[in-house]
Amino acid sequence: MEIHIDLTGTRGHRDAIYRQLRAAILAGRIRPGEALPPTRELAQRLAVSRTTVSAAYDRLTAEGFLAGRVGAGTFVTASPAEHPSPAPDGAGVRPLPEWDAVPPPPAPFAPAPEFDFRPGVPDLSRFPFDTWRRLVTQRLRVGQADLMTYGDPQGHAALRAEIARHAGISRDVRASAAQVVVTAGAQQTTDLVARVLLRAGDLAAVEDPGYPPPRLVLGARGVRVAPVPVDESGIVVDAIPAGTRLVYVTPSHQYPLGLPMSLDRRLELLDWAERNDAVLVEDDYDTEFRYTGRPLEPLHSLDSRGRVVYVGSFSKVLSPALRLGFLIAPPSLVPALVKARYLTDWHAPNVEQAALAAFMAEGGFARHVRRMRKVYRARHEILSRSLASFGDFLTPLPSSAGLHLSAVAATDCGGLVRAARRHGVRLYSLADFGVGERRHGLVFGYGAVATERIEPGLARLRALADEGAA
């Protein structure tokens, strides 16, 4: 018999020709009762070794495939009813039903846009390589074998005790390194907290429009997720549920809109906190980069009843390839916080979390959050002045901190955005990030869109506007 079996870029020939042979005798292209070629015959035939085919051959006598008979030869005694080919798609076990609501992650964006105006995607192209080399590289030269081994949950002492620092004088966060547990993002951290204060069917509380994976998070998780308006001063507290025992807010930089909680409402939310016996998630995420006026206290700094878990990320300052940000959390929640990242993923790359350390211990993240707020604020105000040729529309909302930029419409945006993702330029409708009402505009982002292809990307998209596109 003439058995094809195909060895081209493979490495493992063994594997190779029991599974071929095993994928053939299950679809019936081998029947049983026949007999297959002499071990020499077809390690000849394959040009490789006859112990290579006696161990496949073994392997799948061993598994019932196969029967040797002495001075006849190896013949098939499977057949393929014995042995069913895999489930069809949609068939076997099924995932918990929250799950349905999840949609699969972003698919990566290779080649990158011609216009990348995607929000909360930093500047790549400035990331300090040459110097993260040099601390990556140092880490590892000097033999630090503890960096090789399991790490702490809590995070690398080093790194917690900078991040510590960097809060309290960028933020006025006042917390100790005891307080600090390094994670993998805002998502990561959302996850933690739910875990050790929430039950499913508990009750949490999103902006609305907002940020969308911390909802997908609490979701998965079996919570119910209620949203809530926000209004030119921030969440509209009396508008949360009764029963709700988590909150997630943006209050310095609204996600998406880029509107600042107001003082009063950060005090009143604090106050129902308390009263409610809840938790606050405060993601401050990117308010590195504020370009005009003082920025308002964070509702950590707010907070002398312990209601407040305050996030951080280092995506948006340096790259998110690192997956390194940071929880500050009240001493009450830090063991179970510790022991919730032990038993998800342990802890964080120890290598990445020293050299980070490192980096900010030397002065070289404060240098760069200089350099990159001036190269973006430069941006924000080439887009917001840019914006002006679209007053026809849209309408830009105020904001004086972050990577992004968002402006409403009388109208559906999303025939746009399409055209406007055909054409090159990559941006989102407004009403993505709603989860009741959806409202509607567009949200630029300008970390990811050089400096001088700002304008000739948002001249592309008023062209398409103008053919009818919006």
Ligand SMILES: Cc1ncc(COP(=O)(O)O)c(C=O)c1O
Given for the second form:
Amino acid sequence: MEIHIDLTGTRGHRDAIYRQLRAAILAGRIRPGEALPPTRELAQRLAVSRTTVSAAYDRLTAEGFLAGRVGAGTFVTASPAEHPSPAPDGAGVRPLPEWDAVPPPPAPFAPAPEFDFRPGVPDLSRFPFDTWRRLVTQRLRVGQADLMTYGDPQGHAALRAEIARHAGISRDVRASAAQVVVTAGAQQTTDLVARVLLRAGDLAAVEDPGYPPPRLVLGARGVRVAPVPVDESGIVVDAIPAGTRLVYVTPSHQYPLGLPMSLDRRLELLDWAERNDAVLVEDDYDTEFRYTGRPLEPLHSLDSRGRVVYVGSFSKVLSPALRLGFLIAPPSLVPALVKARYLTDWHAPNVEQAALAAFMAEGGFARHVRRMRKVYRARHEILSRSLASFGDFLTPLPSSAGLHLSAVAATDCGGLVRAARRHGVRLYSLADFGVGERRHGLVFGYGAVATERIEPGLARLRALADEGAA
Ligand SMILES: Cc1ncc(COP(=O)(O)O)c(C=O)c1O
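Having seen the form predicted on its own, the form predicted together with the named molecule:
Entire complex below, previous chain first.
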């Protein structure tokens, strides 16, 4: 193992070697079981005497960090947990207060409950593993070295072309590949757009109830965020405060209510944006899955002035772990957005982008969407039907797309949600998505729950509701 030890400017070489090795072990940079270089070799490399290195090793051995095995060498024994070293608390260094308002990220890999109705996740057991493995492997062959260097911050050209084609066919979003920027998912779009359009103190508006991350992203950048109520036609345009520079909306499938924004409201919002010199961010996160009726035209297609940034994600169609999404922006914004992407994290991983481009080009992506639409349509039907058995307690909101549906209730559902979680049913309260007016109700995702588990899960929930857990 090539351990980096720096003796420049140090006088006590033995102490310096001891301290640096100890710090590396405590930080987990050298792990239990790993062998240290023989004393002779390290002494030569550092141009010190072998006795100096042996003395440092002896001290670490005496303290329990190392153990020698005759004929085999010297090994690390201790894990950092056994030798906790208090990290300096950094009390004098504080993040900006904006960050205090941002909740901690959700815990990854929490074990799945028996009945998982969380919204926003697809059925990952049906991810096209074999095809994806083939496509990635093909791109990891010698001769594909160009994929291993820095890529285009705007996104892999073949993928941008496929995205422009896909958005045109499936959503009637007319745009060229030059208007597409590949992102690390929809969430990054709000950040990139805010970077190029908003200063700290500027005003932006989000739907209330709404998807929390965009509100938090904007708030963490020091942007003032106005939650604007949503009625059965969509965001209430009259309630958007004067001076708002950016409005984030989910017109196809309002998150979390599930209702589409009416055509009149779309036109009113576009007109408002034009009169108020504002930009609209249209998050079209899950409309690949539509079960009945024809989708309304996206804001992007209705927009004749170029005020809409259209946002798509591969998180719902494929997997959120890919961290791949895209935005389609007016040409006036593209160069700045590309620079923002470059300065933030340079670009999305090349191999995955190229694999996705090939998946789309060979038709696998469209087939996967069709297959999954059938699966989710069946779940949507079962869920809608079964919710009727809750009688007056729950009124499902009309929904014809996506991976979740919401139902309103006459009373607060927080107690029921907590009781349900204790009994293996994970779901969310509508109130969790509200900022101002908190609506009573429940949000049911059906991406993660297997089709045959929907009815038993709801039966358990109903029993808890009947017991008065609400
Ligand atoms: C409204 C909305 N937009 C976007 C996303 C997807 O975000 P990302 O592409 O960052 O994974 C989600 C996921 O839950 C969502 O609910």
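The model shown is predicted, which means the values in this text are computed figures rather than measured ones. Positions refer to the first chain, counted from 1. Heads up, when I say rigid core I mean the largest set of C-alphas that superpose within 1.5 Å between the two forms.
S.K.: Does Arg460 show a Cα shift reaching 2 Å between these two forms after rigid-core superposition?
M.R.: False for Arg460: its C-alpha shift is below 2 Å.
S.K.: Tell me whether Tyr428 is among the residues that move between these two forms (Cα shift of 2 angstroms or more, core superposed).
M.R.: For Tyr428, whose C-alpha is compared between these two forms after core superposition, the shift is less than 2 Å.
S.K.: Aligned on the rigid core, do the two forms place the Cα of Ala321 2 Å or more apart, comparing between these two forms?
M.R.: For Ala321, whose C-alpha is compared between these two forms after core superposition, the shift is less than 2 Å.
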